[in-house]
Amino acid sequence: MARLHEFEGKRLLSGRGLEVPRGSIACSPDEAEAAAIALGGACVVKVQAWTTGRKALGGVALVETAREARHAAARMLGMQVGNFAVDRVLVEERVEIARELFVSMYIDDAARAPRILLSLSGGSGVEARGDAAMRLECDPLDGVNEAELAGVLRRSDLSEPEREAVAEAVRQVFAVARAHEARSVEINPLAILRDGRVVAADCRVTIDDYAVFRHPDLGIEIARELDHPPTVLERIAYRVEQADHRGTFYFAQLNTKPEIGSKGLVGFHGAGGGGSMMSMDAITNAGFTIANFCDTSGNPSAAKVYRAARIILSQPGLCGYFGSGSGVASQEQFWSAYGLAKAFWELNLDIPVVIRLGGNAEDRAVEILESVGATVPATIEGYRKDDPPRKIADRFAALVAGSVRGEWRSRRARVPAFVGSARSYAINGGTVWLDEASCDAEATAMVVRHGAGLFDSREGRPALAVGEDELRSKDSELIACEVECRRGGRPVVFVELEIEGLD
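Show me this one chain by itself, in the form predicted together with guanosine-5'-diphosphate (GDP).
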């Protein structure tokens, strides 16, 4: 879930005609003072951080003068909220609140429909107080059930103009959510002012991760709910996910050091939501600290799994690489095996690897994966759906305990000597190299056999059997061909894949 800051949410609301307090963002005490002067001195200074209950944290200050605004900003900037350092505050017009209401739209997953939650008393901490809130039905297209809304407001103690303003706020909350594919939009408080105006005094919006790319105007850098500012590797991983929509790839860094008493820091690679979680628990229960959470699933391309592995292995200090997923995946597991095999070979891996590739064609997947072990110093073991995560986590622990090579140090990926001079073709996100000079009859036959119809034999050498345009999207097939030729002792194909920011 991607979250917007309060002022961004308010911008969406005011764009729909809903009244919000005037104000602006300040990133320094100077800017806060200037913003306060523009508002006439008295104002509210608020931390912009993804949390509720800022008031209780000292993140909301009602001040009388611009100098006080400056001091409040100086105190708030740099404040730590969770793992985030506050780097901006909102300086806003002070409003005289007579009554606080609460309105939110959220997606009811069980009902598979949007709902409006409306409470006629709101304010900081309403979640904990659990004040009677009314749940209103919504049509996904038309919005709130108007008859139901009118009924609720009629039975309330609000005046007629207040009822109309609240009804309009409810409609606009829905409209904002629908236009930006939000999972939730919340106004707390929706404030009725002493002069009768109704304004949104606070706003929280979360956007569906899978919709973020359709809304570049929101300026969301990473469509993930992270509990820390995005790291360099997380940004790199996110770009990989954005550039390749085959399957999904999620990556979050969690620890850079093993916890005290831990058996070591593990590069974790899950495959398939629930299975990933179970596997993560298994490795944690076996006494390890995971460096990262990663999930590649939904039929990911070999290229995507390759890039995921490279990113995981950019973390220093790992004692091993542990992969495990749902175990009953219907997609052919060997595509993931090819991606992993390529990454492990390029990095000349020397830490233990345990990977469970359960599901369709798992025998072939395990065979491909384990064959890399012959070309690198690492012990690499593959497992199948009948091997429970707990068992393979124990096996991983035994391998790590017996390993003599020590911690992983990040390193450059190796490439064959012919890269740079051999025949090459451009593909999406990289280049494929073909070492024609080394292609005897046997190597040529191997390229053709494992080339998925992309190559045939001409004058005893492999030649493109498809147009160069068609070749572009065949990165996964080419990775398979590369790995198979290396396995067959004829390493004449190499797929060079870019990972923006990593190389």
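May I ask for the structure of the form predicted alone now, the form predicted together with guanosine-5'-diphosphate (GDP) having been displayed?
No partner chains or extra molecules come along with it, only the chain itself.
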């Protein structure tokens, strides 16, 4: 689920008429000081991070002056919350709270319906008081059950004006959730102030990933559940996924440095969610720190797997590349092998690689993958579905221990000398280059044999056998042709694929 920062969530609530404290975002100490001056000096400074318990982490500060707000922001900006640094704070007016409540709209997956969770005691530690919260039924179109809500509030010790204000806040929480297709909208605390006003003092909003494209106004960069602002590589990977819907590509960065006592930082490439998680456990139990999570499954194209590998290998400091997924995939595994082989050759890989390509046509996939090891400095080993993740993780550990090349340094991909001058054809997301000058009868036969019917032989040279429009969508077949020609010792085809933001 895509999450909004507190300030963004409050903007939605305010747009529905629910009162929120005055405030603004600051990305520097200077901006924080200016925001505090506008509020009269005394204010609260809060880190904007997708986590609970910010106060316990030192991410909330009550200050009396603008100068103190500046110092608080200077301390918070750059502080680590999980694995990522805070890059913005909310500078907000201080409000005099008389009572704290809790209200949340959430989707009850078991009931397949929205629900309102209401507690007359909110604030810190509300999770431990969950049994006291009341669950109210909601109609997906009309909102909360008004009779049930009125009964709950009538039995409370709230005054009549307070009951009316709280009821209206509950209605607006549902309205915000429905208008923006949220999975949850939580206000904690919903504060009753000393002057009787009801204010959303803090909030958390998560939007359904599949609805994000309908709400560009929310400014959500990545429709994924992340516990941090998206990194550069995560943005690049998300663009790849959105541009190519053949299979799934999920990428998230986890660590930039190995943990203390770890054997090293590993680039992880999985295939299938459950199998990938099991394989991550295996490599972690073998003593390594995982740099990233990656999943390419659901019959991904060779081009998509290639781009995934390039993105994984854009992370410096890796001690090796470890791939393992479900092991029972029905998709033809050699397409993934072609994508990996191309990426490893282009980057002249020199760190150990262990890949488990379990599933349909796994023998062919392992053969393709291991053959690229003859063209790069790296040791590359392929495994099959009968090889358990623990076994290959132990083998990976042995290869890393025996490696003398050190940590991986990210680098620009290499291309053949004929790129830029040879015959070329446009394809989706790139260009295919054909070195006709080097195509004797043997090379031409190789291109035709591995070209999936895209080429034939004319006057002893390869020529297109299909229209250029049809060729545009054949990136995977062309990658296969490139890899097979290189395996045959006649590298006369090269597929140049764009990766926006990486190249």
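Computed from a predicted structure; not experimentally measured. Rigid core: the largest C-alpha set superposing within 1.5 Å between the two forms. Positions refer to the first chain, counted from 1.
Fitting the two forms on the rigid core leaves the C-alpha of residue 55 displaced by at least 2 angstroms between these two forms.
Once the rigid core is used as the reference frame, the Cα position of residue 439 differs between these two forms by less than 2 Å. In the core-superposed comparison between these two forms, the C-alpha atom of residue 420 has shifted by less than 2 angstroms. Core-based alignment between these two forms gives a C-alpha movement of 8.3 Å at residue 25. On the core-superposed pair, the CA position of residue 213 changes by 3.6 Å between these two forms.
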